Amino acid sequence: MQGTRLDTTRIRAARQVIDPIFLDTPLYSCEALAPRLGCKVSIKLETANPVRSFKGRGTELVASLLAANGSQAAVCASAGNLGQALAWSARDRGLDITVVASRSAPATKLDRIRALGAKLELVDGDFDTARERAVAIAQHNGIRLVEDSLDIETCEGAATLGLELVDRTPSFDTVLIPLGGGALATGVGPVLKALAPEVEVICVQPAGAPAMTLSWRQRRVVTTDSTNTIADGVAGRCPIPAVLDDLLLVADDALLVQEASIITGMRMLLDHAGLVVEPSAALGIAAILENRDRFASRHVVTIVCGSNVNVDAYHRWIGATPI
């Protein structure tokens, strides 16, 4: 892990503070998955929690650090799942949290965050106009700023999904991973790069929200004016600097895929592992479906990020795909 921002130790440690509510989620190979894409598919499966995604991971120790230091607010940026994850980790720790999002946001994912304790402010625009936006109310209020991906807390809450990987997966070839701001890459990546440093670590991000893999490829932050894809999840335009040092560090291959390749990947996940996700989390599908010759007899570990999907968008974007 020598050169990123994690630290071995202190992942380990994570394990004793992140409720184990959010541990040890289920990993399994998905035998029906296999005629169809033409490798072994393991799933990780970060949906089997409260908050439905593996934000929890981090947001758990981000919480559990500011109850420690007494502190009171904290305010952060976030598509959702975030903004979920913290809520649930604050209520009971006696925390305010402040979350500000898009007003296109998934309503799903809205209404979770208020009915988790959270106060909501909603802005006109993307993900990075309501980063900019919590960055003033932080300023303003002089309370703590929660930025997902830059906040070491949140990666290495996600590497302890790297270290369940590392322990209980039989040996497996590639992981592909859900490439957003960059927090579950830099944290399952360098973990797996120094336990298992033979598996190939490929990030996985919609064609139409390219910054962080158009970054990755030039070895420079790449902004984009614009994003146009489902995966409203990992649709960032303006990667943040340390993030990206620390993926240049661990990221094998940055790959981006199709919207109907995402939608295709979603149905394939309900028709064959009984699973229903947002597009982030079919990511890995769509791109074993992109690249079959690549992929081709290894055996692939997916991670399934996230469920908080709007439930009318779902119902649209998979009745018209048929497989």
The other form holds:
Protein chains: 2
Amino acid sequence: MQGTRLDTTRIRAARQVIDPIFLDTPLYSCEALAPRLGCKVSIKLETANPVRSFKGRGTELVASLLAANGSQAAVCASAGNLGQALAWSARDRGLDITVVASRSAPATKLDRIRALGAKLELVDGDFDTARERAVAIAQHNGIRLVEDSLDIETCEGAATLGLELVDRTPSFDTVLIPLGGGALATGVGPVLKALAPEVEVICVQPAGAPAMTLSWRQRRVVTTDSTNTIADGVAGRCPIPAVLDDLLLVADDALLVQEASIITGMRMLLDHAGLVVEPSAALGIAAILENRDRFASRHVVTIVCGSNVNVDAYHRWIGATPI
Amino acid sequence: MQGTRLDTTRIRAARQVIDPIFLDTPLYSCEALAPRLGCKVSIKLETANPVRSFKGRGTELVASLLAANGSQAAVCASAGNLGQALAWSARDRGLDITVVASRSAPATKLDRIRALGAKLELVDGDFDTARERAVAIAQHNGIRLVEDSLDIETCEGAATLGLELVDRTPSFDTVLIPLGGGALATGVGPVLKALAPEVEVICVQPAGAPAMTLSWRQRRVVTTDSTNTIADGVAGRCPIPAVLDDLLLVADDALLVQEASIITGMRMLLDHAGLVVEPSAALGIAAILENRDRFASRHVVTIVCGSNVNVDAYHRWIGATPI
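What would you give as the form predicted in complex with a further copy of the same chain, now that the form predicted on its own is on the page?
Whole complex next, starting from this chain.
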């Protein structure tokens, strides 16, 4: 396989830098889901940590390097989870963090960013508007711009999750990876391709925010004018070329799923796994629901990437009636 | 300290026998809870495993010994979680398990016991009625009776959780332990008293099922005629003398909490920690809610011991409106 930007030795070394609270997360078969989905489903749970998403793995690397380089401040755009994780990782290292986010991001994510001591700047518009604003702040203030998926540390952090899959699961056929900007997929993907090449790497994105999937399919960057999905964590319009290049090397497929399937996936994870998840974290289950024949009788690992969800919206989506 | 039935060397050895899927569970500070509870709250999460409770730690030891001794079968009474865990641990070891449970136990617990291949016998009555029936089955069939809290392995399994608290938390003041039959408290308690004697060990039980707490307070077995709590996992009437003896040696206090506090605790864990828990797992939060002054500014670890809850009942309890 042609090489991506990642290096396995560096990823193993990253484990020494990342706070152990983000590492060696639960990985277990959820048998109650199996008869309902027609396949063996194992859950890689990234929500049981102080920031309730996998993003802490990467921000630990970012913040550690910033501190080592004597940086005082940094800015990032975030759909909410990166900003929260960066604020967490920066706090004890004395870094001033500015997070730029959409005013429409879930209030719970924004509240946590503020509570962790970061400066929060809200923009009218979506995540990509926030990205533009973050670039301007970095240039104006002469501070480091942290770019999710583009900055190699954000992918290396996610890659440590891939190492855990390879090291700890006896065997599985497929891993389903929520796809947004691509940090998770281009982090986990190369590890699997290098160390468990028999495992199928499938990315899953909402049909309402398909830019990266369309780009992967057409092998060139495709942008969209808007997004329309409840999966706020993966709703981007403008894929980053270098990230797409890596994704083209490691993804065996990229699937788009409907909103109804995401909601059903969230309900199934609640009813049969006892897990509250944000919509992005249900993308894997949604993909199985829409492709039952493809996954029939296989052992599928799905990455439950985050649980930062507004509880009122959550209740509205899943309703109060069990399925 | 006078010795309990447990031995630290045996507990460390137990880690080698227990499937790693039950070990080294998440332990993390939930900062969103802190301002609402007035203290630092760390969560020890025992729900992210194939049986969604801590009971697998003990049943791994029980089943391993049964298999090593050439046993073919065993029977246990269970409120639901022990039975599920024993069925899981027994399945791959070729043991026939009979679980006796109350007909009123949560359907989701009973369904999982059946799905894991155990024989399920339901009794009219409560957990203590089930215990009597399990004794009769063991005697009639000449098979091993597995008794939660009394069988040392069930406590040693729980004790491995205590080792993880001591080994991985920098420092904490108090651990809040859900109290039912006492396996968790008499497992975790001795480890803390031996290795972190400065930590306060506080048991929490529903006021509607207070038998063990009343027994601890009066230093003799006190039974009750009935129980009245939604916390089905800890609802017993007849404490076991040997377990009480150990509890008297390790518990610094035993608190009773109201049902309303348990429900508020469940809602807080959902709204601010993103966790679905069964009522027993919210006992620690309930104790903080009812004793704010006592825990003010302290670092409290609460053990989230299980998440096997009927989703319809859960929705009914917590309602759909965030707090």
